[in-house]
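Presented as structure tokens, the chain that follows is alone, the form predicted alone.
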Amino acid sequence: MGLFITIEGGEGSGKSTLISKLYNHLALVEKREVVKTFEPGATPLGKSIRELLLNQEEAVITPKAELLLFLADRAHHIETVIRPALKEGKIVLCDRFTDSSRAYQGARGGIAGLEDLCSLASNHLTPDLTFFLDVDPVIGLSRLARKKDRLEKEKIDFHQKVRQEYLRLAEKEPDRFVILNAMHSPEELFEAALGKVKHELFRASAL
């Protein structure tokens, strides 16, 4: 079996940049067989439901229809990315997956059953670590240079609620998540990530 690793945080958070630099190591310089891939949107299917789900501007979507799209997005991208690498004995680097949609949809709130959704669509498939990068929402959102997309647009409140949950769930689950200050350079960021893989690849091939 390989490893899962999956990286989060709000907007702006460096997640792309992070998981390159890893991707580039890994592979490159130390010559292992890695799949770099990423939520919603590494599928053909997936393709049609990011466009629905983030490029749609005029389409008012329900927070329960939301988290249903992004599900579906994800149990497909298992089945047909994300196991089958496992299965191999890949690394796995996800920017992003279920705690995305745990934070996200946790902070629109009212959405009952969340957790046993969430649960179904990844078929209990759990990352064996998670990094989480933390940043001020307001300095995150300022950092994008790019048009917005419909989520990106939300209010800071919202924004701000997401990154309480993402820290909700690293309190949760301390064994798992790793919590990155990304105010620090990609280069501390990288360094600091890199030396929390190498300790869980060595973990793993000592079990």
The other form holds:
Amino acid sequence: MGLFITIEGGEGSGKSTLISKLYNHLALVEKREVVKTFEPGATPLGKSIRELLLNQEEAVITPKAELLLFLADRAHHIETVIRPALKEGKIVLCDRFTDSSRAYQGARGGIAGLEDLCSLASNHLTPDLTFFLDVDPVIGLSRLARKKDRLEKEKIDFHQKVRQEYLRLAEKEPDRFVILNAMHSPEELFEAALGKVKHELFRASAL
Ligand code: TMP
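Same protein, different condition: the form predicted alone was shown, now please give the form predicted together with thymidine-5'-phosphate (TMP).
Below is the whole assembly, all chains and molecules, this chain first.
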């Protein structure tokens, strides 16, 4: 089996920069087999789901429907991209995964059975390592230069709740989660994350 690494965080937390740096180092410098992917929207089906979820100007989506759409994207993504790559022994770097559903749809509140539905979609696939880029949402949102999508347009209270959900999840699973202070420079974040990835690769090779 390969190594499954996810990168999580609120809006404008710098996930894409960190993933690119990790990918460039692991794939291009170390010449390892790495797949860089993301949710939602990494497959042809997922692309349409992403469009429905984020880019429909007038969209009204109930919380449960929203969750199920993210989960449909994930179920398909796992079966067609993530599992095959892991089976081939590759490192998979995924921008968002189940913790995003837990944090964002969890922040909506009141969705009964959220955890069970997440497990159904992921078939209990859990990342080996998860980086959470932690930033005050006021600062994160101020970093966004482009037009905001449906979730980015949510009130600041929602984004604060998402951050609290992430911190709660990280506290519950300290062995899997690494919290990174997203106020640090991209280079510092990369060095810290790479150290953890190398440790995980070493641990996996010793098993
Ligand atoms: P992105 O802009 O980082 O690609 O993320 C897309 C948006 O979708 C972001 O606002 C977080 C949100 N999201 C959820 O609410 N639940 C999920 O399960 C996932 C994967 C993303």
